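Next up: a single chain in structure tokens, the form predicted alone.
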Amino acid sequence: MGRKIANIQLSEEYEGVLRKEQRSFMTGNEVVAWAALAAKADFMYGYPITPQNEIMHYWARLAPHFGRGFLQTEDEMSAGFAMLGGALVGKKTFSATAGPGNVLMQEPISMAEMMRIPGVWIIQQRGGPSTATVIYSQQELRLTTTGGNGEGLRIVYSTASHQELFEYTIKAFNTAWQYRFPTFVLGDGYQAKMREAVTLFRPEARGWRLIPAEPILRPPGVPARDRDPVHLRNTFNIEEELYDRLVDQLAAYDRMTAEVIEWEAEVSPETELLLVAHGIVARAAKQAQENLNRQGKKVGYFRPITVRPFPGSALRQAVAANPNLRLLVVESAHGQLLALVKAELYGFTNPLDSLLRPGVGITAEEIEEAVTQHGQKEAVS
């Protein structure tokens, strides 16, 4: 006996997600709720919030046929703190939201970085601030990557696709357990909304090994005989102890980084302009970038693909090989991106140009004329 759902065939006996690979045409959001349930999550907390809804709508539709759990809290904050409890007692948890969704989140945020509580959050940014829009941006980059009071010790991959929404959602659940920070699925409003091929798998079947969800408050054994006591910690008293505890955070976040931090890049020596853009933007600067290419223009790509830890090094490096190297920066905020970039660069005299558009969407080109804008100049100069 199944059911069929957005023309895939459920079988309520089956545990997994898929028998075999399966071409689709879905939303974005439709792919987030398969991915969660191949990467075999458990559990769902969530508020009504556009444009996530349809996560919590598809989620609780497919859930109960796979044994897999929904609920909806009185608000965002209280979502936040029950996927902590549902984490706590060996359970893989999710939420996702957006906008002033994000900002009330980022209470139960803090506390998992503070107390190593792994979950996943699925962010599909919108304009701000406060309301406004419920369309597009990519105004939560700096909120997403450091909000909260703390050190923002978390993950976040920002995707460009669906596919990379379906394989990122898959593996944040891995990274958040396996370290055991807050991990977050950068998307926005365009990916959200938007349907798009996608071709959905058991990671199993590509050899892509889960990491299990084990109990973290009763994990098994008797404390202080079969294993250490479970100390979970989230108040200070003096600020000594606050002191200690962040060093060991921030060194764990460092040993970490080089392990989980990805980007793309295509640079050489030739390259005269690079192109810096991520998630739903680097699509356009990609495609802006190879038609350039062919015609005749030395144009170069960096697209970080986590955030948050940012591959500072590699855009060092390849802006090292080549002094004369100038950068456009281009982004659906006011200078978000903008401001990792020259964090990461300081000291580079390479010029920096930027192309920023707060809460719109941006075309290949749109890129092509900034490009060929900033040519004109330098050719005056």
Second form
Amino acid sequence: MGRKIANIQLSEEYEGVLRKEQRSFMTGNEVVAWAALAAKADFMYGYPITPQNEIMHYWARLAPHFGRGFLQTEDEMSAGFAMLGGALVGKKTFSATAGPGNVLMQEPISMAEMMRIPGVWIIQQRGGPSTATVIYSQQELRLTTTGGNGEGLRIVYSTASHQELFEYTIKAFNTAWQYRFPTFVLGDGYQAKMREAVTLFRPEARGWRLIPAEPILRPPGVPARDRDPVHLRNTFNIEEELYDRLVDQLAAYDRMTAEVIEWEAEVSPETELLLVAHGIVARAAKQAQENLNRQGKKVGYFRPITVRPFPGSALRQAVAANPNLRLLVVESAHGQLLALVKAELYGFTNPLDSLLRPGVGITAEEIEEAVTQHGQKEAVS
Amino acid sequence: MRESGRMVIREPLVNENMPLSWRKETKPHRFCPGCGHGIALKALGEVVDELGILDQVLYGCDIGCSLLSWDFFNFDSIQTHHGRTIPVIVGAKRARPETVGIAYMGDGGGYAIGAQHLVNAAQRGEQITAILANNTLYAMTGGQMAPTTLPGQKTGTSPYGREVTKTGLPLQGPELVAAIAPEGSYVARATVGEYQQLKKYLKKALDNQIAGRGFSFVEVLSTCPTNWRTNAKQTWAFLQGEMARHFKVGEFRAAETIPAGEER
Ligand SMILES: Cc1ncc(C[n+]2csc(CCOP(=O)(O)OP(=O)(O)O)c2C)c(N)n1
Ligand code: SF4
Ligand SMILES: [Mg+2]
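Other form of same protein, the form predicted in complex with its partner chain, not the form predicted alone:
The complete assembly is shown below, putting the previous chain first.
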């Protein structure tokens, strides 16, 4: 006899659920909960905020059946700091938040950065600033990539579909526990709430190796007898002490960058216009590109998947494909992706235009229209 | 006496006067002379020794002068953020319940910036031990007014003395926690002026966690001669006199107060 939980028929022994590939039709939030389960996440600490609530709902429903934990905390700071506590004693911890919750979450994330404590955060972007809308935006790009009082030593995957939500959530756990930098899946309210088809699978069945979590504090042995006690601090007495620490961390981040950066690009020496977008807007951009290409327009496409670290050399390579290439940056924010693109293209003189709609969705038709009316408004630098 | 190189404890009680769980390499400690933090932590170390839980303890210290204790002990420790020690220890305890989680903080950390964590951890009955050193001000940042500052007490941000009509009366932490914590909680106020009692309360607070009964909270009346600008005699007089008048020492909730048969 089976039992239905969160749209999936569970076998008597719940362990069997993800043994096979399973085609499903569900919301993005539900996908994330299944992905965390598949990634062998141990514990979620969370605080309600739309549009991520159902991640908590599904996880809270699933967790007890799989020996995983859930705690609803008093706020996002508490959720984030509790994640760090769990990760320190060797558990895979995660949370999900959005908007003002993402703002509060930055404090624990900065501690994670300083102390190299792994963790996975799912961000379902909503309108901003302030409480704004519970619906959608891409306005949390800057906050998620470089929020906090530090150097933004994080990895941020910007997803565009439910399949990606599933796969990058699993990947985020691996990245976080392999490199010990805070890791994010940057989704949005559309991805959170809409339903679409997705194939859930057990990562091991596809040959994906899951990186195990090791205790940083309370590893085996009696401290001061079998091993030194582990003492972790984030406060330093002198500038040089901090500087030395940061030099090491920045070097580790740089070494990691080549291994984690991901992007999609479609560009050739004939390309005249390059559409640049991330996340769900990249999906509209891709569709616009295909439509325009059918009309004989020579349009290319570039999408950073890791928005931090940013695939800068790949972007420069794409732009260098044709010296007369023009760019059109498209985003549901007022120039947050644009700023990253400009920084990466410093020294290039290609014309650059943008379609910026903060807090509002963007369709392929709107992009096509912008391309058709495209004028040379500004140069890269 | 200082030893060089890696520390190895060969047999119990090599540190004659120091608790076994004190880390010799980091002594003398970094607190000012006459500071209450060192006394509270000495008591904590002795209690951990007596309970034999060195290998189970996870110790978190706040940002405040408590941050100076990040390498104070021989057990594993984490220095957190100002006010955020409780959630870090809660997260660890929830993830690995066999841990004995200790969150050590100041009155600013516990009653001001982190008050929501104290209140909610108490209300949920989190199985951790929170220890809060009440020195009536923000010491680390140079002596500003705290929720616990006494009426008329001069601090950096109450230069003419705390005016209760504008900034309220000293917060009564254990009383607040006792009012909201579920059955099985242990709540007490100790003082560094009564060392044996302090040890007794800390031991009960840890015992309560080990027995899985519930949340444990001990406020410790502490001293800060540096920011009080007091000599030894004045420091003692302020602790035992004015502070004791405003803050009642004793147990507010203990296992014995739970009706028989209802103990969890
Ligand atoms: C978010 C944040 N705000 C402010 C500070 C500055 N700060 C450091 S310690 C401290 C006060 C400490 O007072 P208390 O908690 O009473 O500890 P004490 O030093 O008195 O032992 C403050 C405000 C900080 N570190 N972080
Ligand atoms: S400033 Fe006060 S609380 Fe801080 S170490 Fe010195 S005496 Fe102790
Ligand atoms: Mg204080």
